[in-house]
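Here's a solo chain for you in structure tokens, the form predicted on its own.
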Amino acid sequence: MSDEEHHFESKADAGASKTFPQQAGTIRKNGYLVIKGRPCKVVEVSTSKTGKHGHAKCHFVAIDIFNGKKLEDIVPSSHNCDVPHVNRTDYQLIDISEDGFVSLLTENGSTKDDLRLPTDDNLLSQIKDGFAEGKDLVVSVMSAMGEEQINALKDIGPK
């Protein structure tokens, strides 16, 4: 035994995983799945029959929830796939800065200033027009795997 104290360098976060395993055969349409390291929403699932070597395969067609790209993956149905933890949170829009960032009001009364305006032109114009008219707007923010993006807008009436 030594009298020296041990110091540990901790570079870990709270330990909450960005994904959880789920058997490929149990993932359904409108579920979520990680394909090529991107969180995706499943739009189509087809399962092939067991072949000569025994594994039924699931063919997933999914759309990236942040950039809208279509991705495909084929996985044996008995194997595990990564499923992202996807959260949706509503925030009230307070301000839009010139450099494309938004200022949002959280439920506990603090502000969240680290989100950019969405890249979708239709949603972008709805947010800017509604804000210019002085409407009270609530934006839905989807977060998964350390990424966040505004993906929907609700008008809760005039100020």
Second form
Amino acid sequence: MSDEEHHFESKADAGASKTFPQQAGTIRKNGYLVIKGRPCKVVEVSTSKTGKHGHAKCHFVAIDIFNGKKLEDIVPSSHNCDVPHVNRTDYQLIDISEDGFVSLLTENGSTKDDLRLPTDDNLLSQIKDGFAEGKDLVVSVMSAMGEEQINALKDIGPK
Amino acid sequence: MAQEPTSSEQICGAAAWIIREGMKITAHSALCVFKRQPRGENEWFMNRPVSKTHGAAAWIIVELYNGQMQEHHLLQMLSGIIQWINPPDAVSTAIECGKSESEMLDGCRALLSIATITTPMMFDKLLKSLSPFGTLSLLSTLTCEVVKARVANTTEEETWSYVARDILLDTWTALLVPTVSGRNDALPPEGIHAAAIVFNMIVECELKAASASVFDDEDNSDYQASISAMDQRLSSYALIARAAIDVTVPLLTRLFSERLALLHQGRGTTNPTGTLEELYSLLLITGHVLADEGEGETPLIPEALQAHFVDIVEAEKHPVVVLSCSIIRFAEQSIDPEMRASIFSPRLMEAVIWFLARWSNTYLMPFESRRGNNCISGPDHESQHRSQLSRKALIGFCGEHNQGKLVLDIIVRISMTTLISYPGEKDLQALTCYQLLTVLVRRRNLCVHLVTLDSWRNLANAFANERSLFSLTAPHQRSLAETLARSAIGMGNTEAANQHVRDLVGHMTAYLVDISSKDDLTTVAQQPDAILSVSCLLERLRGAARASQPRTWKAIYEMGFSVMNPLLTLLEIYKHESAVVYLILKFVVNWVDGQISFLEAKDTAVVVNFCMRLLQLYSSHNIGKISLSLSSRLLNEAKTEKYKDLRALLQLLTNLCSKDLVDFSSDSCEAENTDIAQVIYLGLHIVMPLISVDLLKYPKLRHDYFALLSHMFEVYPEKVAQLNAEAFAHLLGTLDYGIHHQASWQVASKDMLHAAKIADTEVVNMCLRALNALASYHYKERGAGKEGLGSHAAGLKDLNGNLQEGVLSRFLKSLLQLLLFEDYSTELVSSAADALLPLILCEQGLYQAIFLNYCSELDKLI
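Form predicted in complex with the partner chain, following the form predicted on its own:
The complete assembly is shown below, putting the previous chain first.
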């Protein structure tokens, strides 16, 4: 079962725990869940029983928060699932380099230069166009289970 | 026809013609009966809505005839169809062997149509002219055959027996449903016997179907759907059972104890699933027989149960009491872990909880009522007296002074068991929280006893001080908080009630205050366990806020007050966690809603100030924010989250509005009072930029926004005048949008499209009313020599020196454009006219100019 895989994975990670065990029955729509090692956002939950007089199980439909793929899982409601620790940090966008990296200003004044721009054309243009127009942009970077990505953009300039 | 038609035949013929013009089915039947012709094409009838048509046709018949003729006509009808349904066993066999079922079904429909206009006595009497037994006996035998056939059908399809069963159950319902006084509802003795036989067969077949269904492959994923879908059928069963209560209640008791014995005997050796499913069925049927739904009111013990068993005056011998107690004693065994493991499956427990909820609402500590004695019409004093005693025994057996408290305690302990010992069973826990526990706190007399019970105190304590109930899904925790807070109405005095609430919510506020003041909050807050705890506590706070009553509002105010600043901190920290943000907003909405009417001026100012800060903070996080994702699904979800947040914010502003309408505070000093109108306009000004045209397409948001806007314009038009040019332009811009733009609907069905159009019309109506209010205000003010809308109406030069036209002239043109050249519903004519008049009065010159222009255009065409 997926349970065992994830426990093994999270133990192997050093430092702060990347996932947290939570009873399947308490995970609701718009919550987060690890399925097949991927951090996902839950878009649908339904319950059914294992046999008429058996116990409840939860059917989750979720979307991988980084690559957008749809994943599903069925877990007995009383069992624990892994919930990913999803971190969100805001940075001011300083520069976009030619080789597809962004230069971000952190809170303590240093720069973060190791984050790639998204490759999807639509997302890319939303960031690049805003930057090219000279807007003051703040990007929200979402990180979970060792991956990170820009997931929101905010124009903080004067209107 | 060979002979000269008699006058009654002529009348019958005329009636048949009338019916035919309106309702073709019965006409065809009636014509065949009158003309004694064989039936023609029958399949046609199958898909017609039956009972309404027949009922309407039958009504016409009643209006045309008096009693004797009516009876004659019905007898004719009956004799015409009798061979289609008699003898029932032969008919059933023939259909199973391949004969078409259409005649049989039409025969059933004829019975139904007769049943809708006759009393049970009349109905039964009809067949006696033709045969030794009455119509009720035939109905009974027929129903039994159909029900048997249905059970025998092992395929998934709905065959003739499904349709027939529903028609026949409707027939029984038509005969047995208690009517308004004036009609004699009594059954003849053979009828009672007939009902008893039918109920017996029904239950036998339901049990057979139950034990057979355990081999079904399909998941019974939605218990709610199955109980409510069965509701109509179960209600029919209940009516039949109550017609023969002397027999049917002891029957249920016997069947119940037989199954229990089977379970106990087979424990550990045989698979109990079949018996468990039978018990599930029995509980549902019994719950319907013994008690009614209530629909918002407290249901009384059904009259049939009160009126029979006249000779039984000791409660413990009363069959209804015996049945109730045996079920409750059985339910109590679920508290024992071993019994629970071997017998009380989650599904069975769901039936138990459902039963207890339905039963308690009627029987648990009912109001000791003196009524009910008036309808006794016994011939002598002695039997009247006994009957009264019997009723008293039944009503009182679970009263406050008898076993009521004991049973209440058992129910609370069973509830606790489902919440703690059935981890992950959301459906079961939902039933406990939303249906059972809410019943227990619905009435004050129950709460008075609840708060003295150790079991209730244990529940409250577990909720407040232990972790066990945190594993319930969050909405259930919300419901539980509301229930526990509500039980405070059972406390002796206001101070005790408030303390009860404080004890309950203390842990919630303490945690939130604590976490929000942590130094490392940013790191801690984003961990999943912190998010879970915060979410659960916010839901609990919401629940407590919703339980606000006059007695306990103070404690709930204090609760909200103590978390004001922590909530703002959390809103900042969790700005990217949409689920938490939504919970914060909803809590504030619920809290303000329960409090605002009671607050004194000083506290009102505090609350209003907090709400404004909340709005500003939310706005600063979200204005100009674009979600980026590879997944269109996730982007859609983000949009939905935004829309829900905005609805919550509008609800908050609407709730604040109510202060001016409903004010229980004792302050009389006007000067200190917060200017609510100004607050709302400020709030709207903050929220507006977040509401894009795209989001206004969501119908509910649309409705909420324009409802608030039109309310503000109608009640506080003078404040509109005081808005600055930019804010004013913005608001009025949305008004223009609301009048002209109907959302483009992509909906699944015609019904939804119709509903959507109605909703749209309502929105435009509200906008027109707002416009009317604005224009009328200006006209009246100007008439009194005042400013009115001032520069907004007069038009002003903008930054480039161009003259912007005034708002009223703009709307006059806009409204005329709508009325003359665009599509709109006729329902808008009245409010459009109301808005047009003041606009014309304010801008007479422009109006004349417009029409002269139209006229000259028309002249050119002619």
